[in-house]
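One chain comes next, on its own, written as structure tokens: the form predicted alone.
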Amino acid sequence: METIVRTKIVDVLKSKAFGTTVNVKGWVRTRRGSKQIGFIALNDGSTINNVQIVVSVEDFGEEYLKPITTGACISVNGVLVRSEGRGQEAEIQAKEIHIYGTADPATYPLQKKGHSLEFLREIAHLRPRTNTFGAIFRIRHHMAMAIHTFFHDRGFFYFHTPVITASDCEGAGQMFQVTTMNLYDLKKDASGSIDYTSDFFGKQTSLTVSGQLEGELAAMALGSIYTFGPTFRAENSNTPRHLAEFWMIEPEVAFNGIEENMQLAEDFIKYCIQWALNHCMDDIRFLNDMFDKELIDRLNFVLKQDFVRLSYTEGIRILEEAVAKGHAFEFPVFWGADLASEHERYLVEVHFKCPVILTDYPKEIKSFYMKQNDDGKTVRAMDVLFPKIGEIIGGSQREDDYDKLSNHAEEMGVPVKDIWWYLDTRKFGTAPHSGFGLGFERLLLFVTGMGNIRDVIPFPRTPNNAGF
């Protein structure tokens, strides 16, 4: 086979160089035709769209073409010509075909028929080859690029925080432990507790639930930073909105108060949505047509809306009025309640009909590091609530007073001895600062219109599921 530099299919479909010889490589989506002529739909992952390969059966022979079935991987040299079919401008008239790998139709799981998302999770090693997951994972890439570009252009520094930690940022205790000890022969101390002195780090360590605390340290030196990395939560939640391993984006900004923090969150998420519409429209249009007919309208709707700023107390009043008028919620509504997704979505989808940023939550239901308000009851927290999703961003102005922070940590059962280094920043040149966390997969749920968070990450980790 003649050596020709490969052209990606995304570029072939844009090319006007008709009459030239090109090389494309990829996986066969479908093959159809007659005894005289065959048509191969080829895709290489660079685009949702296939390129059509026109094959003369007489030139190649039926026996040679027989293994070229759905799932086979081939290389094609051919002439780029204007397509006579509808829906495509270019196609390739094949001159040479090399078969890299075949896929037996009797055993290859991804045949032309449609497959349920549940079934595709069982073959996660192959699902990126489908149109649906090719689209999702291309969008995932573009969202990562949007995030880095947004922060870089605004003078933020990308800061790498540790995956292994000895502190529990959230104070919830739902963490995966990291150890090199023999689990069948654990050493105990005199009190019966596990003795970690002989472990690799000499103390109990876990996979991080957040890079925030270390991110705050960096903000106190570099001014504006963001983290973007994997986080882990050993929460036994088998729901469409929870993963045990997921990715978080966490900016921290020195000298920002809660108002600047809310504006940064709104600007950030709108930027990401606009990037998706600018760079991923073919994939978004496909997902709109296949899964969520309102997806494109909803993305544009969010871009055009100013997010409503609303206090938690006012939000509770609105929800209580809804209950009084006969609206039924599964979970009770009262001041001090930790709002459920159904409450958040009512505020967004029914009452205001636009995204909402809820602020000033009761301090008992929020993390120890949030700045306390003068009322002694609430903290400067902020949650960004979105249609279909509920909370998509959570953040706060951070407590910068040493005594208030250390006292509140003790009140909430966070071991102060484990976060002495975090408290130190409040003793040495403390400053007001704020930040938030965006769950990357939550953003992807919104941008793709998918209904289950397991379908926006390549290999989901959930209770009883760590395959692939």
Ligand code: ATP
Given for the second form:
Amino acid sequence: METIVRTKIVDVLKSKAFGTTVNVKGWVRTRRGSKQIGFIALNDGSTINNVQIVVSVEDFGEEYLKPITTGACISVNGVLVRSEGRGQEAEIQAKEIHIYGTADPATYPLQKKGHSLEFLREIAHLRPRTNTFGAIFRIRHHMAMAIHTFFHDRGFFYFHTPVITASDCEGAGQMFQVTTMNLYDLKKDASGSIDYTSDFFGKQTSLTVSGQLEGELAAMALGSIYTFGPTFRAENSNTPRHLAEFWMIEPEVAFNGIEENMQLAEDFIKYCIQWALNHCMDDIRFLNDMFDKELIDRLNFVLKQDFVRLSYTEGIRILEEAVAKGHAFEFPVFWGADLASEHERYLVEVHFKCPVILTDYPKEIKSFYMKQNDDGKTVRAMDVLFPKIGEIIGGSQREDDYDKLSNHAEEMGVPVKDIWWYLDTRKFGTAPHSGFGLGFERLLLFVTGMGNIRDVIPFPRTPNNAGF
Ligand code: ATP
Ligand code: MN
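Swap state to the form predicted together with adenosine-5'-triphosphate (ATP) from the form predicted alone:
And the full complex, kicking off with our chain again.
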């Protein structure tokens, strides 16, 4: 076969160089046709759109074409011609075809007909080859680019925080331990506690649940930073919005108060959504038509809205009114309650019909590092609540007073001796600062319209599920 430099299908479909000979390589989506002429729909992942390869059955021979079935991988040299069919501008009249690999129709699990998302999760090694997952993973890439571009353009520095951590201040119990100890022969001290001095790091370590504390250290030097990395939570919540391994973006900004923090969060999310509409329209249109007819409308709607900002206390009042009017929630509503997703979604979808930023939560239900308000009861927290998702961002202004912070830490069961390095920032040149965490997969749920978080990450980790 003649060697011709490969053109990606995304470029072939845009090309107007009719009459030239091109090479494309990819995986066969379908082959159909008559005794004389065959049509191969070829996809190489560069776009959701397939290029049509037209083959003369007489020239190639039926036997030669037979193994070119759904899932097979081929390389095609052919002439680019204007398509007579509807849809695509260009198609390729095949001159030479090389078969890299066949896919026996008797055993290849992805056949023409649609498969359920549940079934596709069981073949996570092959699902990127479907239109749906190709679209989702291309969008995932573009969202990562949007995030880096947004922060880079605003003078933020991408700061890498550790994945393995010895501080479990965010919440023990929901962390995955990291150890090289022999679990069949654990050394314990006289009181029956595990002796970690012989472990790899000489102390108990875990996978991080957040890069925030280290991010704050960086903000106190570089001014504006963000992290973007994997985080791990061993919470046993089998919900469509929780993963045990997910990616989080955490900006942290010196001198920002809660107001600037809210504005940053709103600008950031809107920027990402606009980026998706600018860069991923083919894929979004496909997902809109396949799964969620309101997706594009919803994305455009959120762009136009000023997010509603109100206090937790106001939010509770609205929810209590709803209960009084007969609305039934599964979980109780009272001042001090942690809001469940049903409450968040009521505020967003039923009451305001708009994204909501809820602020000033009771200090008991929020983390120790949030700045305390003068009322002695609430902290300067802010959660961004989204339609269909609930909480998409959680953040706060941070407590910058050494005494208040260390006292509150002890009150909430975080030993000051373990976070001396974090407290040092409040001892040396402390400054007001704020930040937040956006769950990358929650953003992707919103942008793709998918209903289950397992479908927006290539290889989901959830309770009892770490295959692939
Ligand atoms: P939730 O109440 O929804 O469980 P959280 O309050 O525990 O979330 P934070 O600690 O505030 O979450 O984390 C910041 C962001 O990270 C959240 O707003 C959410 O977008 C995302 N997030 C948190 N936990 C998970 C998870 N298990 N899987 C995916 N994303 C998550
Ligand atoms: Mn939160």
